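A single chain comes next, written as structure tokens; it is the form predicted alone.
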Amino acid sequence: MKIITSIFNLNKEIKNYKNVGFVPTMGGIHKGHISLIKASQKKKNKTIVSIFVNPTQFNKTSDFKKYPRDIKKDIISLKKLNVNYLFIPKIKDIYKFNSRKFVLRKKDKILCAKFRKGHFEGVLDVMNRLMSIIKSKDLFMGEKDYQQLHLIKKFLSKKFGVRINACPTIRTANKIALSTRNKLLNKKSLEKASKIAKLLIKMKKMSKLHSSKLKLDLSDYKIELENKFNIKIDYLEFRDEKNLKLNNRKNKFRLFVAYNINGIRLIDNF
């Protein structure tokens, strides 16, 4: 495995992109991010792994210096799957050119972007920046962040003509979605996590097989889940695959929820 750190050595050593593979992280490098490597390199003939937490997605400067790196785990992890190339950029690097600035429409300010203000203006902007830099036509990007996964292809994919391949989340046996934030959390919240993401996938399941009887309007629900639990739920919604809109079950739905336990905020969908 190649590891490059800057821009003139990457564009040195990757000439033709045609047949490389893209995987945009933030670190951390878990079984999610496995599954998205192992799309890649069945696929592709080449894979690029990036490894650049973004500052200007991170709503608290708190949070950004609090999430977790460990960059001498994930080079073993990455070696181990025989990745090609690791792209290790500087934030100056990445930040020293101009770039698009995005705006969110009022239809596109739900979920996340309802809660995270700026959130996903800056995903959106370095994603611009990393798929200027590297220029391959094959992204792979997980399902679990789903609504930045929308936002990409909307606003992205044709701009640079790639195909994003969205892989299907992974979650532990006890049913939680994969993060690089879920360190974070200590053994009780993730009993917890556990407990609502099976109670979530049961909800998800009742929906589908009895619509009738579930009511679109989850807000009793959201309610009796945060007296349960002790926690503080952003959203917890039915919403369209396609388009994000609010769902009225008649199409392929969704069901997704955003909650902070003890301080850390996670998401997810079913």
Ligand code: AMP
Contents of the next structure:
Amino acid sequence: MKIITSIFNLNKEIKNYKNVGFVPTMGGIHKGHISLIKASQKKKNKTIVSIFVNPTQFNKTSDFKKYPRDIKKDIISLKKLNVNYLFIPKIKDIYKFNSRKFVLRKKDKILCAKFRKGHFEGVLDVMNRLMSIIKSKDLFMGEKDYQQLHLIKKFLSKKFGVRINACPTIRTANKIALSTRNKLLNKKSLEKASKIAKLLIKMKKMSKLHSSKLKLDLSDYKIELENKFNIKIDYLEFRDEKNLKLNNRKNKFRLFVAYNINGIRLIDNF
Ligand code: AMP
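Next block, the form predicted in complex with the ligand, ref. the form predicted alone:
Below is the entire complex, every chain and molecule, led by the chain shown above.
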């Protein structure tokens, strides 16, 4: 595995991006990331993984600072997986050139965009920069961050002529979606997160089976969950899988949730 830290060396190393799949990450490599890497390796001859904890997508500096980082462990994991290139750019290199600013319209200010002001503007900005540096035509991203996937498809896939390969969410045996942030949870919070995930998986199943009978307004259930688990839920909503509009159950839908548990914000969808 070649570890590359400068844009100059990256372009020298990878002249033809045709057969390179790109897996952008913020590190803390886990089985969710690994599934994206394997999907890329299946489809492409070579795979490039980036590790970049992007400061502009964090609402609070404290959140950025405490984001779990373990680059040594990540390098060991990625070497074992036979990743071809690992790109670890510096913040100053990514942000040294001027680039388009993204502004979300009202209809996009839903779910996390409503609760994390500026978050997706930061995500789109950094992905725009990374995609202009790494000219891969195949990007591998997780459905775990469904809204992110949706917005990158909407704003960037056409511009760069990139295929966004969406990969399913990988969960632990007790149904928690793998996430680097889970490292910040204590045992009790992990137990609660597992119970919440199991309840929501059940709810999604039931709503699929009896779609005509179920209520679309989940505000009562939201309060019930908040009291039961002592959490603060930002949103709990059924939305259309394709356009993320509030769902009328006619089209394929997903149940989206974001909540704060012990000061840590978790998101998931089912
Ligand atoms: P992150 O390092 O959290 O920014 O995630 C990098 C990529 O991995 C994103 O495309 C995520 O959607 C994806 N990802 C994160 N967690 C999971 C998971 N549990 N299953 C599948 N993909 C994931």
